[in-house]
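One chain comes next, on its own, written out as structure tokens in the form predicted on its own.
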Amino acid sequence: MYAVTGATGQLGRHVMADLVKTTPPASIIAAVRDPAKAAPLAAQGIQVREADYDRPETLEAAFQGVERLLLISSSAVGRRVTQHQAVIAAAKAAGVSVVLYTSLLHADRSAIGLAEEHRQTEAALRDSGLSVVLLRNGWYAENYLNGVSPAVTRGVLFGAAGDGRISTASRSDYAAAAAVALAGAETSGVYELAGDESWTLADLAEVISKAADKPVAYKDISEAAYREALIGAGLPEHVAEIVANADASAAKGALFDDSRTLSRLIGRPTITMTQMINAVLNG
């Protein structure tokens, strides 16, 4: 029996769509905070169980009979470690054999601020005695898509990544990898997952320019200035902090990986940024 936490979330729903292609729905559990939102999954024959990271009493029952569990990292930055520890404890109590966890690219040495909660979760998994597979996801290409149209409008793409190379992949790429790994037989291992291509923000500006048929230049600014610009553009302060910090870390190589582990795992090339930008601007 397989289970996926956060199965109705942005990544989880892609994982479920891929998993059901190769795995009988009756052997899949969608572990979700709000079962009502999982009605489409239930209609496919997938078992839906309540599993709220903030309500540990729901977790052990949700994991009963599960052999392989995909723990999709919480979106509650700042509260992730406590939430993940609750999942890990429940998984152990329920007799889960293998836990797969969506971590961060090179989490063990990453300078990105977000990495710390992933490192603590990885440590909790190691200490649990469970068999663990780490799926260390690189930066999502989608993280840049909201900035495409504004960049076209003003003719400038702002950032703080300097000439650091970024190896993005789409959410669907990472989901495909999670589905393959969950349905596989691996009981331990670390997968550093990133896109086949790497690019700088200057390269991204050029891609946007070509897709829009309008000049767009990259302007590199400080991390602090970029954070303020993002807040001015309407991002919540904590989100702006995360984005600006990631950019500054990318300048030091934190978002680069050329192993192509992801494309080998999913058996196809990762979706390119050019493809995604063209879809945003040209449909």
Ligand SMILES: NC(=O)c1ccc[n+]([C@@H]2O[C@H](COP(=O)([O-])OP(=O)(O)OC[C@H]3O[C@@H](n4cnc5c(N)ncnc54)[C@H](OP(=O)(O)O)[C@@H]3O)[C@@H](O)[C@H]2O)c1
The other form holds:
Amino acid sequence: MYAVTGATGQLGRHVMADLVKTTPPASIIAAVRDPAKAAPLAAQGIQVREADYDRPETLEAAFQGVERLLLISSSAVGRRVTQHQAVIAAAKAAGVSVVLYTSLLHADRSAIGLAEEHRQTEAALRDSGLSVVLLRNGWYAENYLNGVSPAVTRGVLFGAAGDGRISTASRSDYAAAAAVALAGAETSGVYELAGDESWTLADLAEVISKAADKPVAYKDISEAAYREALIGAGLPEHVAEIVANADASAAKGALFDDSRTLSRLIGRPTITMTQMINAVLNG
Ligand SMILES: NC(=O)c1ccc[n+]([C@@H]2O[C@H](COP(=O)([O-])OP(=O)(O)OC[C@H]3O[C@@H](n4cnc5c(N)ncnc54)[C@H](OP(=O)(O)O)[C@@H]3O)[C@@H](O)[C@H]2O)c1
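Rather than the form predicted on its own that you just supplied, could I have the structure of the form predicted in complex with the ligand?
Okay, now the whole complex, with that chain kicking things off.
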């Protein structure tokens, strides 16, 4: 049996869609916070079980009979280590053989603030004695898509990543990799997952400009100024903090990877930023 936590999230939904292409639905468990949200999965014959990271009493029962568990990292930034520890303890108690965990690209040495919770989760997994596969996901390409239309309107793309190269991939590509790894036979390993292409924010401005057929220039500003600009644009403070910190870390190479591990794992090239920007602007 296979189980996927966070199966009703954005990444999780893609994982489930890929998994059912290769795996009988009756051998898949969607381990989710809110079973009502998983009705479309149940309709496909996938087992739905309640698994709330904040309610450890739900977790062990959810993982009964599971051999391979995909732990999709929680979105509750700041509470994730405790939540993930609860999942790991329950997986161990339920007799799960292999846990696959969606970590962050180069989590062991990443300067990105968000990496710390992933490092602590990886350590908890190591200490658990379970067999562990780390799927260290790079930045989602989608993180940049909300900024595309405002950049076209202003003619300026703001950021704080300098000339740091960024190797994004789409959620659907990371999900495809997770589905392949979950359905596969590997019982250990570390996958550094990122897009085939890397680009600077100046390159991104050029791609947007071409797709929109309007001039768009990149303007590099300080991390603090970018944070303030994001708050001014309506982002909650803690999100602005995370985004600006990621950009400043990207300036030092934290979001770069040219291993092409992701495209090898999924057996096809990753979707390009140009394709994604064109889809946003030109349908
Ligand atoms: N690499 C990147 O650029 C990047 C960007 C954003 C996030 N991430 C990480 O990747 C993860 C998946 O991304 P995503 O786009 O799928 O994010 P998402 O759509 O926000 O999904 C987060 C998932 O976590 C689940 N969750 C939150 N709290 C939970 C709890 N207490 N118990 C059980 N499940 C809980 C959510 O459940 P519900 O479906 O019930 O809401 C949802 O399924 C995120 O959670 C985050 O750790 C990475």
